[in-house]
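Single chain ahead, written as C-alpha cells, the form predicted on its own.
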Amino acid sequence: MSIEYDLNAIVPPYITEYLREKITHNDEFLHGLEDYAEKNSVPIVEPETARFLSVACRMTRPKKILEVGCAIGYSAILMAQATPDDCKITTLECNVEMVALARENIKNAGYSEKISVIEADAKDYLSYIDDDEVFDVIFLDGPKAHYIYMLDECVRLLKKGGVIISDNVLYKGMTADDNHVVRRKITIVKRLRRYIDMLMEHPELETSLLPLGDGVTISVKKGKQ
C-alpha cells in the first residue's frame, strides 16, 4: 500500500531539526523570499540543499552557471551571493508570472547585472545554446520528469571539470521506494529513477547521490579542464 508523501521517508526528522539548526542564516532579503515561498507555495530549495549549494559554489568558483527552474529567483540569488563578481548566472524559467517576479527580485537584490532570467522551455532551449557557451556549474531544479530529456544537452554544454547539481531526485523518498509511491507520480518517479542511472552509468560523468534535503546529485564531468 503506497502512503501520501512522508515527508520523513530521506531523512529522519530529528536529523533534519538538527542540520536546520545549524544551518540558520541571518540573511533578511532571503527570508523574505523563504516566506513568500512558503506562504504561497512556491517550490524553492531545502534549507539544507541551499547551504550545499551555497558550499558548491564557493569550492568551485564558476564563472559561468546555468539553472534550470528559476521559480522567485531564490536559488540564483544565493549563487549569486557565493560566487566570484565576475561570474554571470543564467536562469531558465517557462512560468511568465515566476519571470517577472524573479526578475523583481533579482533587482532588489542588486543582481541584475550578475543574473539574467530568460523566459523558456528548458528542454527546448538548452538546444539551442552553441556548444562555445560551457557552463561551470548547471543546476537542474526544474520539472522532475524532464531531467532525462536535459541530461545530454547538459552534459554538451559542462566544461570539463564542470559539475551539475540535481535537486529532488529522490522525490519524497519515492525514487527508493515503491512502498512509497503516490500512485499519480508513478510517471514521474519511473522518469526520475530512469534519469540516477543515466547519470551514474554515463561515460563522461562521476556522481554522486545524496539523501540531502529531497535528494540530490552531484556529477563531475570527467577530464582535464
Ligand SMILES: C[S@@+](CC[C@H](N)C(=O)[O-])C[C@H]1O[C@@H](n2cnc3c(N)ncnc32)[C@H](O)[C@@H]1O
The other form holds:
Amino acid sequence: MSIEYDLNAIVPPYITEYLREKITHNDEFLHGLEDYAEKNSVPIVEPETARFLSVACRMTRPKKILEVGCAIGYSAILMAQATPDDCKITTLECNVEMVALARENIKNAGYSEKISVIEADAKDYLSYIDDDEVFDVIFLDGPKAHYIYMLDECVRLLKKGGVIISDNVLYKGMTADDNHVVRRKITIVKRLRRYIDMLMEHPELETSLLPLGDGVTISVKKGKQ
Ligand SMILES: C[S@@+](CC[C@H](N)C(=O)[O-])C[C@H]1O[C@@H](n2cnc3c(N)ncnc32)[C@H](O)[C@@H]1O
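With the form predicted on its own in hand, show me what the form predicted together with the named molecule looks like.
Below: every chain and molecule of the assembly, starting with the one above.
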C-alpha cells in the first residue's frame, strides 16, 4: 500500500514514515482490505492505531468486544486475530452497503462465528443492550460528533477493568487548537473537545490521551472486578 502523508496530521510525516516502516505486517488478507479501503476511500484505522488496537486486545484478552463503526470489517477482523478463540465481537454499522461488505469480508476471513455485524444506528442501539451484556473492550470508531451521546451507555456496558478505546479524538489537531480548525468542522470539533473533557472528568474512568494516528484515548473503568 502506498503511503500518503496528510500534511494536517498530528504527527510529523517523518515520524509516521518511521513508525510505518517498523510496524509492517505480512497478512495478505488484511493487505487486500487496506488496498480496497484506499482505492474506495473507506476510512479504516491508521496502521499505528491498528497495531495499538491489536496489542491492547492481546493485553486485555477480552471475552466480549463491542465496536461502533465497522465499515468493511477491517478493525473487527484485526481484533478477532488478536483475541482468544472464545472471544465474541459485536460490531455496529449503519450503512447497509458497508454491512454487506463487512459480512462478506468476515466470512472470507473465517470469522463469521466470532464476529456479528449488526446493522443499526449505534446511538439508538446501545440503549437497547441489556445491563448484563457487559463488554471487556469497547472500540469507538463511528460518528465522531456522537461520541458524547454514547459515552454513558458505553460506561454502563463496560465491565470494571474493561477499556474504551476511542479513535480520531484529536481530529487532525483541530481539537487541540483553534488555529487548526476548519470552519465547516466546528461542530464536530466542539463535541470532540467536550467528549475529551467528559472522559477526563468521568468519576468511573481513568483516561490516557495519546497523539497516535489521529488521536486515540484509552479509558479504563475503575473499581474492583
Ligand atoms: C471510520 S469508519 C470505521 C472503520 C473501522 N472501524 C475500521 O477501522 O475498519 C466509521 C464507520 O462508522 C459508520 N457510522 C457512522 N455513523 C454511525 C452510526 N450512527 N451508527 C453506526 N455506524 C455508524 C460509518 O458508516 C463508517 O462505516
